[in-house]
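A lone chain, given as structure tokens: the form predicted on its own.
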Amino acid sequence: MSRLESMQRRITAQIDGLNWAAARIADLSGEVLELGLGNGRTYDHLRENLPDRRIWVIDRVLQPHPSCMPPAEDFLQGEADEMLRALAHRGVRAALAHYDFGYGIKEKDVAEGARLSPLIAALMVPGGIVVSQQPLTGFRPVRGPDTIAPDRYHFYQAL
């Protein structure tokens, strides 16, 4: 598979996975966590599909496409563990989290996901959904959309 085909597969998985998750949380109260803003494509998709939910965004840097800029009051810039603790301190409860942090080095990315998992879990409402590019711990794995290969994206339900 070429890198271009791999990118197409990843983008399709994100779209299908986020749409699936949005439908699964329709009856849950709670906000949304976008963990890793990047250029803002998934944030834009979330705000388009979940217009009545507040979307908290965490990233180390703020550099999205200008059309995908989150409101200043919803963006937390810094290291994820500190920002997740700040959200917990504010009493934020999330029905959906999209985990898209990564350095591009698999071992480092997996270790960070495992380290941050308890902090994410502390923010989730029972039954909330986590969609993740990396494996996480402390959640119940669930099968996502049939259109996504099981190894491509990870889907979890909060306990």
Ligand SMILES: C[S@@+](CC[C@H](N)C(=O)[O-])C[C@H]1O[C@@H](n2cnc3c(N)ncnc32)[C@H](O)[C@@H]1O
The other form holds:
Amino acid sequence: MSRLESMQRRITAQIDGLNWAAARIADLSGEVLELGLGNGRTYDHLRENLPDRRIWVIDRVLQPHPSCMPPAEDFLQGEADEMLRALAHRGVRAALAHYDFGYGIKEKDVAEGARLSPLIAALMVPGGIVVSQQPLTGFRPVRGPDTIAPDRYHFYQAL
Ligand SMILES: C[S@@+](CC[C@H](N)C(=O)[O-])C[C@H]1O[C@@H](n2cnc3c(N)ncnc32)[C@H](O)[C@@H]1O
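To complete the pair, please output the form predicted together with the named molecule; the form predicted on its own was given just before.
What follows is the whole complex; the chain from before opens it.
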């Protein structure tokens, strides 16, 4: 598969996965976590589809497309571990988390996902949905949309 095709699969998985998750949390109260702002594409999709939910955004850098700048009061700039602890300290409770951190080095990304999993779990309401680029631990795996290959994106429910 070419890198272009791989990129196409990733973007399709993100769109379908986030739409699926937004529908799944319709009856749950709670906020949203966007873990990895990057260019702001998935953040923009979340805010379009979940306009009534507060979206907390974490990234170590603030470099989105200018049209995708989160409100300053919803953006936490810094390392994920410390920022997730800061959200817990504020009492944030999330119905949906989208995990899109990563270096692009598989072993490092899997290890980081495992390390951050309990910090994310502490923020989730029971039954909340986690949509993730990386495998996470300590959540109940659930089958995402049929359009996404099972190992391409990961879907979990908070216990
Ligand atoms: C793949 S990009 C996110 C792409 C974004 N979701 C989008 O649609 O444009 C990953 C982002 O996560 C951030 N990041 C990765 N690991 C991090 C960590 N441990 N703490 C804070 N930010 C991190 C990087 O700075 C980068 O901007």
